[in-house]
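Take a look at this single chain, the form predicted on its own, given in structure tokens.
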Amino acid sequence: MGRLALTGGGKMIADERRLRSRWKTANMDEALREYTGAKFVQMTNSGTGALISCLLAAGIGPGDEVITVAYTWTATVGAILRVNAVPVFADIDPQTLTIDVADVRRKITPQTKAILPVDFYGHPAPIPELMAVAHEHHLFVIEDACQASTAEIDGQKVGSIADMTAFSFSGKPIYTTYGGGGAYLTNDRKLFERGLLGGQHPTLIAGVAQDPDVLKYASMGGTGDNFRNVPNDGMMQLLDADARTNARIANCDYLTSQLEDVPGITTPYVRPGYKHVYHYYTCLWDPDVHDVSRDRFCEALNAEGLFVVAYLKDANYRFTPDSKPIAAGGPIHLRTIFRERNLYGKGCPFQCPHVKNPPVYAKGDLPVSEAMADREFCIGQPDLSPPCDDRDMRVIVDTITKVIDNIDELR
């Protein structure tokens, strides 16, 4: 068989990625690249591993504050809480219920030190106006995008925009089969570096960085975090997600064209110039055109056939089969941990030694927030995208009507 290559041989394999085909993300950050226009990109477990290593990328940690909204999923503030900073919540636009710029610029403090806005239900932030912002204060923007990757701003991909950007692929606009994956994205090297020490390998660290300041933590794979990625099918995904994205727009405003004159229904709002993927289609419900609350409307449409959530209410999108709905009181701030302010005992981090203001989390902060979150109805991506057409929109128009003919018997 010849000598070995080591000795000066010929090689067995000349080309090693044939034997790299059970690495089916061998090329998902290059794709990625090329597809949002990002310069860096790194996989990571999830999203919630892709905003813990972009929050210690930027050096966040005890005492810092990070502006954000109550008005998301739980990750995006645990995160922050995860690198031991304090959340500030800024309340949310009634009508794209993203972040607001105004109330951000008055959540400002010495200790602030980033702002990590959501592209909540698929509609991006308004990121522009934010980096705007940011670079008045020297402050980072570090987009949770988890619930939009594929969605633009003036024709720019989310993920090429902000300081940082944090996607997921569990179940989202793009996903993989076994429903897990994340990343980050940036167009700077050295918070691309930092990020690794959220917990990559050390060999990978040691393979791709370059600063010093960051390989001197490469042996323990910085913060002995593992937010490595797994093999998964996200390339895959990825090569239709636009088409996907769009049939399923499609959709969305099939549904908008026929239950926005609804008497008691808001329909979602898109931003001119922005692109809204809909990972939900979230409506709003008016209690008071039909004397009927939006729990019991919603209660009606599920026994009808058609699963529909009260998201942040509820906090339930049937994850497992073993999953059932949780009172969750709706926007974060309301819930236990900022109620008690202690989650790592003696105070930390709302009132290590490290916090100038501690923060207080009350009722009627947010009234926005704490408004939409009693009136949002939502419809899940898998009755949305592809293979569901006009056909199925159809069904869903038909059973929100029959329920709203029949408003009188759920009085």
Ligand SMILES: Cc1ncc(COP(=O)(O)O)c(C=O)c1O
Second form
Amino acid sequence: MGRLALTGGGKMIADERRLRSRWKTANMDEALREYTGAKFVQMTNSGTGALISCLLAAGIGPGDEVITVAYTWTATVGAILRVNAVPVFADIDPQTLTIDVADVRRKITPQTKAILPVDFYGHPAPIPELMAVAHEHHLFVIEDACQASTAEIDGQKVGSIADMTAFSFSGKPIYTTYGGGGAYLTNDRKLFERGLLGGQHPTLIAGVAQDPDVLKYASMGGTGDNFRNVPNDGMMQLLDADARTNARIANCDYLTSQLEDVPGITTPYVRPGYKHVYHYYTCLWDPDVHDVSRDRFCEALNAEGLFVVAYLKDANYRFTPDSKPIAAGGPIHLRTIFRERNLYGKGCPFQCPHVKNPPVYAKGDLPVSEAMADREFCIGQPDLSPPCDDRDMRVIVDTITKVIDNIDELR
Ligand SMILES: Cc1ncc(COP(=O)(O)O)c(C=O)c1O
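Okay, that was the form predicted on its own. Show me the form predicted together with this ligand next.
Complete assembly follows, chain above in first position.
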């Protein structure tokens, strides 16, 4: 067997073998770097963990304002609350359902530290415009691309465009079969290293970071949270993420070609140069055209066996067909936490001594978000992605057509 490796002999286990068998997540870091073009990637336990890491990396905390949307999944805003910062909501563009840049400009104050746009339903937010606004006002742009990890703007993958980007891998365009995981991505080494303090293992921080201001907190694992990834098969799914996304886009394009002239329905808009990856296929319903409410229309589709949800509000809002529907509550600013403004029972983070102007959140604040939440209905990725093909899309179209043809029965 020869001498010990420690005293100059050969190794029993080659480095490549150890890498392959043990450090699967490190391989995915590398693969995501290559896939997106981002210089630095850190795998996390979830998209929420990734968002919190980004906010901490940007140094955001009590009294700081983060401009985001209320038209999103709860975790976007939950991450801001988790670092004790103040969410300030901008309205959305009625076509793309992503943040309205003009409203972002109106919401900037001396307390604003970051803009946190969301690539909602898989359509990228206007990141290049937001980067320009951020540059003018010395703000960070943290992109919540949790629903859009394969999307592009002008041929560039999301993940390499904003200052920092968060991905989720639970049932998203890039996914893991265990149903969890996330990552944050950036081109900035300093932000990458500071994000590690959000909840990576002390030894990983010590192994990766170079900045003495980061390394001095390594032994505590930073803030004491645990956002560590677990080994998973995301790497395998990444290999065919583009093929799967493109097949889903082809299915959705077919739906649009068949539904765009149906009275009462507005099919999804795709901004030129933007790659919408359809985490959901989201249409708008006009209740006046047939004198039938959106919720009644959704009820009829669901009775036919087509699983549609009004993601932001009520009609049939449930995670899976067999879970129990709940009232989702509308855009985030209308939910209980924002009425009470009393997280932890002590007023933080809305009304703590660091907050210059305690925010008030009210119905009517975000007219477009509120109106769209009453009109949208969504079909989820599982019914749009391979192996579903145009035969399945035909069934969706026929089901919607059947309900429209018999709309009189719903009045
Ligand atoms: C827009 C958005 N942001 C953040 C998240 C959080 O991701 P995760 O569930 O992996 O924590 C999600 C998850 O659905 C999401 O849709």
